[in-house]
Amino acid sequence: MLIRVINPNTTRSMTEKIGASAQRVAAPGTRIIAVNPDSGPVSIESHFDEAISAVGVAEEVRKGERDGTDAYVIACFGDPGLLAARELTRAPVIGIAEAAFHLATMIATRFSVVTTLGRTGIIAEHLLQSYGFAHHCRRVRAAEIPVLDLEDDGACALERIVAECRRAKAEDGIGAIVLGCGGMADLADEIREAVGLPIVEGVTAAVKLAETLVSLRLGTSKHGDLAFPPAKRFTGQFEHLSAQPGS
């Protein structure tokens, strides 16, 4: 099984931790491809930087189409371009905001979200609502932490975070914790020590997602919206986009 882990934003770094992950989780014949596009936002923290690396994300997509890719996974937890990736591919796509909630109210009746910064709180409190799990989350909670700190400043992140999960803990009456940043990936096993709850981390859940759907033979749906786009002329810098697969 081969499953393409896209990071939607061009952080290398955050990449490697974020497949090494995936890798470490995956079960034995799994292969992990961790890749990020090649243009576009060095970290995702505003709706701007989501719409930019949209278009990344369904390249990234393109790409594994011709690799034969079997599944794959949006490792930004805005889950940006999660519906125009799956208009371009059978297999299925999983976003890890997605992924973690559905995680999450599976150990737990109530769950709290603990993110990088307030603003991409917000993004996070919409998804919740979208996919209809704003009812299980009981808070969203931010460290304030740029997400590129997470890679210059690990340590000093990773006790923000702690102290913003036990808050939670002793606050918000939940049974789990989700991680809301694709940057976390490395850091579950030692907060959920620290913290001593369950904590849902998205890369990891999403990789398992997709296993398990590839092993049922479920894949998108391409009747319906996620049916493959429409064949039509793009022009300018997308002109190569003319050419959808599945056209």
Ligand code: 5HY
The other form holds:
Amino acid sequence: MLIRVINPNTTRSMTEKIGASAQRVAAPGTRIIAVNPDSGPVSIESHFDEAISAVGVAEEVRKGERDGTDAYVIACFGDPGLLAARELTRAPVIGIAEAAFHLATMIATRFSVVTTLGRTGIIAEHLLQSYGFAHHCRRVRAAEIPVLDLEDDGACALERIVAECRRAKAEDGIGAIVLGCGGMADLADEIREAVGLPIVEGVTAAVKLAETLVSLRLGTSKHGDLAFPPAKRFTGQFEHLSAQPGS
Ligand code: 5HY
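Now show me the form predicted in complex with the ligand, since the one above was the form predicted on its own.
The next block holds the full complex; its first chain is the one shown before.
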């Protein structure tokens, strides 16, 4: 089984870290290919970053279709371009936020999210609403660390995340915590150890859900709004996206 794990930002070191975490939990026989778009933001910390990164996600799915990919994972906690990506393939496409929310509600009646910057918290809140998990989530908290601090050992990112998780455990009346950034993929075990609560990490959650869907031969429905996009001409820098009817 081939799973294409797409880091929507363009920071290669974070892509490799995400890929290693994904391969660590993958079943024998599952091959993970971890990629990021050539063009786009080095980190995603705003609605604008999200909008630009969604195009990069679509481009990576188009490339994956040429490789016979069995499933896709969008490894950014905003699940940028999730529905557009699903339109482009019959394979399952899993966003790490969506995956983490699903698993968290199977192990706890209430959870909190701990993300990077406060300003991106609203993106997680919008997803909780649109996915129907808002009533399970007590708070979306932020460790107030820039995403790329997760790539800098000297930045004390882990300490700040653990401190915010401990506050959530003490104050939110929850049974689990969801980590709110793909760049935290390698930190779940240490945080679980330090905080003493179930920690749900999206990249690994999404890989296991993708394997489940593929093994059940469940792919993205092509009946209705996730059907392939209507073929049309694109202009300018997107001309290469043009498609002839029926192509
Ligand atoms: C992510 N940004 O998962 C989001 C996290 C965030 O570049 N990868 C990013 O802070 O919204």
